[in-house]
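Okay, so here's just one chain, in structure tokens, the form predicted on its own.
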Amino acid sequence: MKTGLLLIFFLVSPAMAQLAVKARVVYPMTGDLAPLSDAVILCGPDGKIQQIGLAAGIPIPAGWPVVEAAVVVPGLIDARSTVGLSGVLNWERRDQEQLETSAPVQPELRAVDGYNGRDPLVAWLRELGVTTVHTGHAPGALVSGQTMVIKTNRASVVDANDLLAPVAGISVTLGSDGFAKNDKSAPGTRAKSVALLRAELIKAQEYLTKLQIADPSKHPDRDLHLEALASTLRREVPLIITADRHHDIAAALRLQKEFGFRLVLDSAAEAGLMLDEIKASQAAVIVHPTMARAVGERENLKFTTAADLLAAGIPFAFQSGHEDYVPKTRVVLFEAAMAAAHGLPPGQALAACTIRAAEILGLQQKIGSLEPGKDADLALYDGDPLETTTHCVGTIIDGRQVSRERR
């Protein structure tokens, strides 16, 4: 995929109401994922893409500022992160909000209540072409809390309009990473973990049943804990279950069959042993980060997991992930590059951190590809995005240039 292309980059004020982007190569990430050569993208004053196509067929309106780059792709989407909750200081009680260990099951914890959009790590991702993050409570407790989806230019969250998804899922951990730490009520074995989770889901079923009683006076008192779990039983949001061992993946699939919730498997280091079962469940997979250490639950992770999932017809996306040591934030494009080096076609690698990630998050109508009417989120590069020597030279979110740094 080497392009050997030169970069011409004209700085544009973020206050500009419209913007034209020209590139030698554009990856719209639509249809067969084929790129366009010598293309133009017109970003309108509403922050949406107005037109995209060959430069010969799209005249740039007079007076529009122009940005030119070698390669343009849709703004990158990190399909699972803790950025904004796990901060740059790595200092407990100061900026480590991603995991609450006082109880084993806390689905009511909202990601937005701990999110800091001004943390330097958020800006760092933005400058490297990441425009959207699915972030929130980390794996590490049986039920650690909720996740959300937000763009990396949102410094503060005042209301739901600042979010792409106020609740994107509820984070669950099956396996030893979710065993007891500080709380003696937490599970210490796999059987106990599944029993506790099953019991909580049954309580949520009963809560929903009581809410359906015709007489409002007989409805139960509001319960944020059960309300959150009930949203998964209504299939409004998925359970995002971190499971690396094959028997933990099997437990997640059994629970899905029993309760009917939407399932997204997170990490899934041993997914290669369960491809037929995962395919039959219609679950999606957010692939384990390749930079994760191959020890403990992930000792059998493979760099070819993404290629295996593609061959099996299982939807997947890439994540930067989370581990309890520094650095807590990585760049998802690295995962695409590593997968492309280990059997995944390059176009599919880019798709897994753009349109495929958007599809798994249910946001494909707004982000993930470059099409008229979608949000004008773009990442600009001075060469092949999957090459280690390439730099991100600009980031555009909602049609506004939010970074001009060469990273």
Second form
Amino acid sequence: MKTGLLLIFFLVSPAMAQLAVKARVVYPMTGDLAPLSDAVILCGPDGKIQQIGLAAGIPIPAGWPVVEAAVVVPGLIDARSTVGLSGVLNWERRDQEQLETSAPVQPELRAVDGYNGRDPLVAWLRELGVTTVHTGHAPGALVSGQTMVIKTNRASVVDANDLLAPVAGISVTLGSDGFAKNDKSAPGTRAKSVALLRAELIKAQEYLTKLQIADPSKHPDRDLHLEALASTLRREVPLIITADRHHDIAAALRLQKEFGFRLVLDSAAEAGLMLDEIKASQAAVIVHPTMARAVGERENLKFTTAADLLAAGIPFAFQSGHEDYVPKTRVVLFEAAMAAAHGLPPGQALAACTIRAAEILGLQQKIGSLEPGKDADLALYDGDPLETTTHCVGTIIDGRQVSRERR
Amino acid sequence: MPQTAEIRSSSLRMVMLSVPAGLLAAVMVGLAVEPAGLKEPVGREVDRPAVVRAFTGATLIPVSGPPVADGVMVVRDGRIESIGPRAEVVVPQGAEVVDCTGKVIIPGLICTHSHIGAPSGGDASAPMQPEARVLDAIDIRDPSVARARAGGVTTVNIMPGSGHLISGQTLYLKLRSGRTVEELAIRNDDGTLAGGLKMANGTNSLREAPFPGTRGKSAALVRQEFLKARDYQRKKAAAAAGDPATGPDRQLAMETLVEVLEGRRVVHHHTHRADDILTVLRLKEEFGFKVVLHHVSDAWQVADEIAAAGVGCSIINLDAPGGKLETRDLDWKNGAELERRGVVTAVHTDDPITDSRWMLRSAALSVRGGMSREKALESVTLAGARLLGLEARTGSLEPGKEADMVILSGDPLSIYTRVLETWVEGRLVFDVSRPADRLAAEGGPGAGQARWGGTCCFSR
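For comparison with the form predicted on its own, would you give the structure of this protein in the form predicted together with the partner chain?
Every component of the complex follows; first up is the chain already shown.
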């Protein structure tokens, strides 16, 4: 198909190493989030932003290709996804790698080993302006595995340079969505879930203690499972805890106090009931997709949750999340738009899928806003990006145009 | 428990102000529409349907004709009496005047494919169960029904699922505030309940025996069943003409299929892949039934054939393609491709696939795919009425029609627009300023009202 050929061309083409982008409105997503009118962004041969400012003050160097759009924002960041693992066909044991149910606690499962950068859903997000995804193992088991951060133009992961973060977090699910599936193995209750998780974290504590013994011959054998959990106790990697009911959120906060790991709350449908407690914990929230189905553990979700978190001063970002059926992936742009329709100021809605997401992922020095020295990742639109009827008209990653679709 | 956050209506207006208006707002046919009135209290006697009301000052979008700025619509006894510009419509003496200045009024939304009310049809015992009525399963107190009203939906076709070749009888409802499903049901002229027959092909109905395992078998089973219905129909007719005692025993399944054969019941046919769509058209040709194609993911690939067959389409827009092999090529351009060929096209929610509260957004996705704004708005109103055979009573704002309408804060296709009120037959069924309605519109603690049965005090 034409699309595929074009993409291959742009992905491999070394020709577009420098690029000027002109737009009537640019959201650099810096400071007070104010937009620039009639602005130019120069993307240097190193794939970084060289210069950004009003068009009047930035001459475009002779010979540079120029791309124009009505509105430009930083490349969108999906703060929690399963794309690349959860494929378009939804075909068990063929393109569904996001959830392994053979045991309740498997923190050793790496996201990179299940990731297919050529799945059509990755391209789908890219063509709508998403340049970076935090993807990996889905909620659905007590500890389902690891997550990672990758740009949406990396078709294959060969080494660590292809990733922005090889281990971005370890996914934990509290509440009934994390109960064991299709068998009688534990956990089947909330109390059992937390007891199991505490027991595992205590084992990891002991593993760390033994590693501190002076005599290396007395160290324990390497254990991928405990190593992964220990990395959260060392605060190198956060635990991303999916908790929707208020009492599951409380359980997550209790665990954080006991073990001292970095906590990122995921989904948090009933966060509105727990704003003071969440704020005190300093946890960030990757809020459920605004248009997630209001059923099961999320039956009390609220379209104003993002606005409530903003008002409470709790950092948050949007996610596409995981869908078992359709839409097989959601799009953070659309989730942000629906939040903007429910009380979140539009500028903040865009920030939550750009700079705020970068901050929560610890990547704000590299991506998330348009500033000199940062990666030249841009999303181009023919109008207000949050309007349903607007089109994404181009996507740029590392200074190269990776999509020219009008989507 | 914190109060529901106030809608920050001011933020609705600060949308990317710096972008030229022509690029952005492009409000319905160029009428400037400001979001307004989200917080105004409503002091109306909503339970007096006989009262005469005049809705004044709004931009009226009748769908059947061009929009009217600063319009007046008079509603009497649940029906639209007159509609037009302020200068041309006389507000009757004694009418209650409802000031809608700055707001937009559109016809009530019609969802041609919905599963609100937790319905079910046939069970796992057989692939074809036309005798199963969704009527007997709908819970009108399920939260999904109130949410649909909150989304501006006034008429729905409630369907059983797509896991059968024939999963049962569908039911057309008006979302009136009633206590029983019968109070919501739409009736045919002869007093029977209006509805269609749900059928499906493709992979959803391919299951373990006694279900078919292939597409060829699926079509053969359906053809044989309709041939049986023809025999049944003939024997009934023969008996009626001769000795009534010689007729066949009543068979609920056959009676339903005879209604289909006689054009008294429309087939609502789930179908995705291009070849499956053509299979439906082949069955329609053979048995001459009236059919509406539903979902129709590959419509853009066989749009000429669909147009030539003269059937209507009820399509879905999703935020991404896929979820199964046969929906891999789903495309937002379906609406545009069908519009170009003059096919009557509705956009549906398939709630819970898309929440009914996002129904207008679903229409906007068709605009994103190239459909005109006018046809997109028609796709969730008048086109739906046509596909359900209800266009004489609802689907547009015209004198004589039932007063089913939605009062919006602005452009129907803008994400920032909110449903303020929903009216069915002249009665207010949703008002965002009422706390219970606000809960249905936005969610929050208590919105779920888990109603499904559970076993207290046991864990597995």
